[in-house]
Amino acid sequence: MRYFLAIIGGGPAGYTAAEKASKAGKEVVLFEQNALGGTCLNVGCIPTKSLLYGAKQYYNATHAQKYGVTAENVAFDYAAMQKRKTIVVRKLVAGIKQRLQNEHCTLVSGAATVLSYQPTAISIQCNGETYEAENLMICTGSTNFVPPIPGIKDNPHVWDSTDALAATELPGKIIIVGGGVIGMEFATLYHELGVEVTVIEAMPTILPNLDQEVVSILKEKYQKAGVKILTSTKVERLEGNEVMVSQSNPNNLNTPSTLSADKILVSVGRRANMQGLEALTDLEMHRGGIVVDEFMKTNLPNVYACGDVTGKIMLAHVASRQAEVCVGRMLRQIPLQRIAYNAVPSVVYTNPEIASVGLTEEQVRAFYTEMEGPAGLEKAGGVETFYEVRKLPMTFSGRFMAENDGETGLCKMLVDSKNKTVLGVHMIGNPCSEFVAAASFAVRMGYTVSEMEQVIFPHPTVSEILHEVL
């Protein structure tokens, strides 16, 4: 049988594309070598959030006295948390499978390999069978990056994120190498369950891609709570459960050059998975990712790529949106849609949460500096004249005050000084993840401050902070 579309990879990009194309009446075959849902559903977003929610319940119970609630003999069962996590994942995987079957999409379980490529036909092999398709969509995702640190390979004390999510027992002490999103979420999980946590980050700051004023609030809280955060710190080598580090941060000079822990979690990023694509010899690559245009089309006719494998923004919701745009282009649906990469919301599920969309203040300053040049900046009186910072503590929201005793939080909005458009919104405070989409909409549509002032927010909700900050 010849298919209209063959998709390699059943993660958020793959299953979204398969459902959309199948609904349009096209014959689709989807290959997945592990489980539908990809990294996000099986060993990423959903498992971590399930465990983090359990940890938050325990944390809230042990800190309930400030709300007038006394809880005695509070305990947790980590194995039970893991069991619940597995049940959640299985239900969601089954739901995706059922949706695709309802649309009569052909599902093939196994590792797919591209056998040959022609502009009008692609041959794919899986489990000894050969499949032909007019179009190919590569959604092979990414894998954990293992840095070339001496002593890391085949070290029984070293975990990656997949190992950590599979463990049914907690370590007494853990070192997390990498202070990015994954590292800080695991730091939250382990800290709230009583594990001694040390985070090592080579950059001068944790969460370097986020607005640093917001990040500093999280860092200060975690350090006060006992989480050791070592920035500008390089891991030189590992010897068993010992980590040898070198320091370039004067604030860390009293830190020993050798640290030890029961487990060492390495979370320093992910790399595109190109396995099975070797036959696509002319496929254009850049920095380890597949090069695509605004419709996710590669340099090869009838070959598309979506999700982490493109090396753009490795987020599940970005992958899903890329798949929607890609299939729309493939089906020649009018009007052709595009992806607003400037309005992609991101969330770090620490406690408190961080949510942001649009440009950070660091990016805004860099943008206007490049646009105006030294002469323009001098004439205007400095880069600060080109943008406004509007910010308020989250405590300006009555709902936040009622539910987040002892927390302050922050809502920060960056606005263009001339036309008053919203350039970015950055927040820290629970539950900002639940309403950052409103800020994303404002950035996506180019809302001005005046237009946002006309939006009615329900009261009392924490989302009102987006109106108050104006």
Ligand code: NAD
Second form
Amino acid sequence: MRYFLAIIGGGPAGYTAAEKASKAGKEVVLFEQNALGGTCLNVGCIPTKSLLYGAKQYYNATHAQKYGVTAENVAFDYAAMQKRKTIVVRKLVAGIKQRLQNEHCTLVSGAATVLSYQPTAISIQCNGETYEAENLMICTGSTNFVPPIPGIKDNPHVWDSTDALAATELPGKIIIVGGGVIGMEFATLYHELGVEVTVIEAMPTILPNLDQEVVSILKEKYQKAGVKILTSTKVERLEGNEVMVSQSNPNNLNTPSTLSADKILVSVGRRANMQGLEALTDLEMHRGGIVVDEFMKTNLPNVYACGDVTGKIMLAHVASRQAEVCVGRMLRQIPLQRIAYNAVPSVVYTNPEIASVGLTEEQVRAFYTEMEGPAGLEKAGGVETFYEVRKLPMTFSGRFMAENDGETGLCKMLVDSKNKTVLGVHMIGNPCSEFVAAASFAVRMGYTVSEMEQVIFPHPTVSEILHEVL
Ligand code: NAD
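Rather than the form predicted alone that you just supplied, could I have the structure of the form predicted together with the ligand?
Complete assembly follows, chain above in first position.
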């Protein structure tokens, strides 16, 4: 049988594309070598959020005195938390399978390999069978990157995020190498469950891609709570459960050069999965990711790529949106849609959560500096004249005050000085992940402050901060 579309990889990009194209009446075959749902559902977003929720319940129960509640003998059962996580994942995976079957999409369980490529005649092999398709979508995702640090390979003390999610027992002490999103979410999980946590970050700051004013609030809180955070710290080598580091920050020279822990979690980024695609010899790549245009087309006619494998922004919601845009283009649906990369929200599930969309203050400054040049900046009186920062602690929200004792939080909005459009919104405070979508709307639609003022936010909700801050 000849398919209209063959999709390799059943993560958020692959299953979204499969459902959309099948719904439009096209013959679709989807290959997945592990479970449907990909990293996000099986070993990423969903399992971490399930465990983090369990940890938060425990943490809240043991810190409830400030709300007038005392609970004695509060305990947790990590194996039970893991069991619940597995049930959540299993149900969601089954749901995806059902949805695809409802649309009569052909699901093939196995590792697919591209056998040969001709525009509009692509052969794929899986489990010894050959499948022919007119179009190919590569949605093979990414895997944890293992940096070339001596002593890291085959070290039984070293975990990646998948190992950490699978473990049914907690370490007493953990070193987390990489203070990015994965690193800080696991730091949260382990810290809330009483594990001694040290985070080692090579850059001068944790979460280096986020607004640093927001990040500094998290860092201060975590350090006060006992999480050790070593920035500007390089891991030189590992010997068993020992980590040898060097320091480039003069303020941290007291850091011991050897640290040890029961486990060492390495979370220093992810790399695109390219196995099975060797036959696509002319596929254009950049920095390990497949190069795509605004409709996710690669340089090879009829070959598309979506999600982490493009190395663009490794987020599940970006992958699924890319898939929607890509299938829309493939089906020639008018009007053609594009992805608003300038309005991609992101959340870090620390406690408190961080949620943001649009440009950070660091990016706004770099943008206007480049646009205006040295002469323009001097004439205007500095880069600060091109943008305004509107910010408030979250405590301006009554609901936040009622539910977040001892927290201040922050909502920071960056606005263009001239036309008053919203350039970016950065927040820390629970539950900002649940209303950052309102800020995404503003950035996506290019709303001005006065347009935002016309939006009514329900009272009392923490989301009102987006109105208060204007
Ligand atoms: P990341 O890029 O977010 O962070 C990696 C960190 O490791 C960086 O801060 C980097 O400076 C640091 N680093 C790199 N090499 C190092 C070294 N040798 N020693 C010490 N530090 C080092 O990557 P990640 O945290 O592994 O996450 C991978 C991807 O998954 C990211 O794109 C992330 O956005 C995504 N993700 C998203 C979520 C979410 O949306 N909540 C959750 C988890 C992962």
